[in-house]
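Quick heads-up: it's one chain on its own, the form predicted alone, in structure tokens.
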Amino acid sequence: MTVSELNKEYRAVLVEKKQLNEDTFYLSFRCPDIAQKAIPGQFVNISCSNFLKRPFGVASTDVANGLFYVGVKTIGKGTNSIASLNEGDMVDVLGPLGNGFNFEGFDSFILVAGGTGVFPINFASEYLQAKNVKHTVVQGFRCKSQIVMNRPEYVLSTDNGDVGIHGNCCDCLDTLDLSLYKNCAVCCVGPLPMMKAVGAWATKNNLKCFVSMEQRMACGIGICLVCVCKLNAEAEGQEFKHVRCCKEGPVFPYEEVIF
């Protein structure tokens, strides 16, 4: 079965590009199917001038206008190529891919984002806001110049302390009054050390935690096995198992992930 038969490959036009800071851009593409189907935690693979597409968590959707949004931090040739697109340019897109966050069975949420994790967490926050579900967004950045997608009501930390709480996301989490969060779950996207620490914090406080494993990806559809990660498999009679982040993930329960 080809990718096109899976109905996941599209041509999309770049509608708008905004520069958020020195190295980060916010792009909107018109693709009504992806806008309609995407759920928080899923991602898209976008073509660039290099051979392989690049994965980006969906940051928002505008179903009425058929738009989906992604944030692009320029790191290498692929992200620089995509950030250099001009409005009106066309790209090939696979998506929406992977699973999403599990919002069922919980009454409130703490959403934690580090670095480019702010983009998929933004989508999660918009979704919960539309459903009138209580949630708090916690963001962590290296410094003030790196802050994007922030709102006054968010709990903010910076490593160097030039704005917000001086520390990391767990320092922010320690300021929360958990008695205000009934039947709460934590959803986290960011660097692996941060997610590991946030998951440990959630476990200590008896909260379910879901993490999005931002692994390197190539195909995005489970064929190449570049994005595998380890999960605990004791319940299946083995120490661990390898799973594909693009197919079985990228979102997993924290307690199942072997960091």
Ligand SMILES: Cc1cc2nc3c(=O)[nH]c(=O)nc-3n(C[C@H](O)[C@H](O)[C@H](O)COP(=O)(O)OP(=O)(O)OC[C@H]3O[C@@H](n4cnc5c(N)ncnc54)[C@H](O)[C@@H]3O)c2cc1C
The other form holds:
Amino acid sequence: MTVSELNKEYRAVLVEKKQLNEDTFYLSFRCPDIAQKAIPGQFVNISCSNFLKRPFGVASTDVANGLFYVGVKTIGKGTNSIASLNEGDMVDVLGPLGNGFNFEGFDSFILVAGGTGVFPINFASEYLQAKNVKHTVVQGFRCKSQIVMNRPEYVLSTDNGDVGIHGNCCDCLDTLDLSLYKNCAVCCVGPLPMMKAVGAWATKNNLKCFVSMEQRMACGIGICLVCVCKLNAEAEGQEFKHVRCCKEGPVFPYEEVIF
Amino acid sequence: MSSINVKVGDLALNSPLILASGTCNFGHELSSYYDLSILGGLSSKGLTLLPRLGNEGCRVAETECGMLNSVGLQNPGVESFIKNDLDYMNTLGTKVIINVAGHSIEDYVGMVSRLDQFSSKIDALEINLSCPNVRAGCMSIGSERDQVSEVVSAMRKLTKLPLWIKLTPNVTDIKSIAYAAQEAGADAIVLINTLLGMVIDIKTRRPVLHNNTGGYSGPGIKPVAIRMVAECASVLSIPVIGCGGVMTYEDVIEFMIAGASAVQIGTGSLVHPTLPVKITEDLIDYVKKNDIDLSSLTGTLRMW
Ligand SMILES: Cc1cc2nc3c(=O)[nH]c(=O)nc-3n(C[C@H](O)[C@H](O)[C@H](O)COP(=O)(O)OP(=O)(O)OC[C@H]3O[C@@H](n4cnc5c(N)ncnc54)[C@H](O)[C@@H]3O)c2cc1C
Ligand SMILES: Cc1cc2nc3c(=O)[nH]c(=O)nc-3n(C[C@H](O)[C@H](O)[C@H](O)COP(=O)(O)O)c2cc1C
Ligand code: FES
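Would you mind giving the form predicted together with the named molecule, to go alongside the form predicted alone above?
Everything in the complex follows now, all chains and molecules, and the chain you saw is the first one.
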């Protein structure tokens, strides 16, 4: 391996910060390598005020300007410290990490997002759009004030019926005319109960489904084994196996995950 | 003059810096970040006779100055390692150290006799008598002087490979245990493995780790490790290898002054995968500026 092919830990500058709602921010960092290499479903590990880095799904890239974007929902010390960075501040960042969505072998996609899953799903949608691949984005939120990364063409639901379909993502999915989606796969990023329900919906409709898992991480690069997901291993003669979320994941076929 | 070469017994290392077990897997991942041949050595993930799935549920909890893990020795088992990873480790251009764990004396004996069949591909066996994350064995053997003697003597009969005994800090008298290991035939003592700890989520009032407790590592444990290295180095005639909280070249030097012949870095690599590159460069600068051989620092501590 020549030196230029080696993975690096980058210093990246925060170029722009936008507040999307009460607790959610959209940040762009300059790192041409990550902008160029990242594919949807992959994540970056960003330094914060705490000891360990924090993982975030890549939300978009701007290859021409060498930027990558992440959406950050503040839930604790680490995410709050990242959200309070100022434009021009530097972070350490590793990435792009993990295996993203493998779109090969399918002709159309239903992309389902909930919670902070709207960010990686945004990247997936942009990516497919650029390649002119038919896809539909379905978003589920708790209520109107939570809505971020929305576009008019998206199918939208809110739990309380504020806007869009009153219900959850599966209620949205039921409104789709599946005959319009040839050789279709479902990609879902969101809270566990949602991914479980969407996976079950896809299975019922004979569609392949991919989900993106979140686990607490330390290294993000596969060397510490703290981040494992429990996967079905009947084919290997075992009840289950533990697979690194950061390295073999975070995207896994729904049917392999033991929820 | 001004070299960073060191020796651990008869084993010559081109740097004192060794990647600590469980924080570098078998080298595959980190070798995509830097050329591992700059290191003194790489210690494999702890291996057991049979594959282990490790603990379920949350396995990591962050602290102010480090982290707790409860991986529970997830590993593919020694046979899979021999088939899939041992040859790979030999391509890395650094010393190959195999970390061996078990639940009983029979486990350790079984592992050592099997690995001894590949002695030409192994530079040292690091015997982990110290993992806090498995219910029986490991740490419980490592906390009893007589059991340490027994297991080390048993392994000594089976191999000529250097036996590095990695001890748990979760004991009251580390010196007597280290001494027992030396008298039973150990070639070096590795200090320290993780400290047993707990982190509680105050919202749920439950431990963050689903194993309840875990092993504390990182900068927070360095003073404990330094103290134990200094105490043991003062009574042992075999080399001591320091480990615990290394983040900078100054930490490496501190361990060597305390009595370490070589120094391992664990959690530091998890935070910054290329930290060992920076530390190596800084050590080279340091010996040049001071015109000394790094190895001359070992055991130069002057107690009050
Ligand atoms: C692959 C992946 C992609 C992610 N993508 C996004 C994203 O695009 N946008 C976003 O806002 N968040 C995302 N997350 C979740 C985000 O990493 C956590 O919210 C963040 O780590 C919390 O840190 P904290 O210090 O604020 O929270 P605290 O609760 O104080 O953190 C305590 C510890 O738990 C860990 N932790 C807490 N919640 C999570 C979680 N959900 N997943 C993993 N680790 C957690 C933290 O990293 C830290 O080590 C992603 C997580 C993963 C694993
Ligand atoms: C995630 C993780 C896994 C570990 N696994 C092992 C192991 O398999 N065998 C072992 O002897 N030590 C293991 N350790 C302990 C380290 O090798 C080292 O002794 C300890 O972490 C202290 O050093 P540090 O502060 O530099 O990390 C592990 C540590 C961590 C953080
Ligand atoms: S976070 Fe270290 S292996 Fe996944």
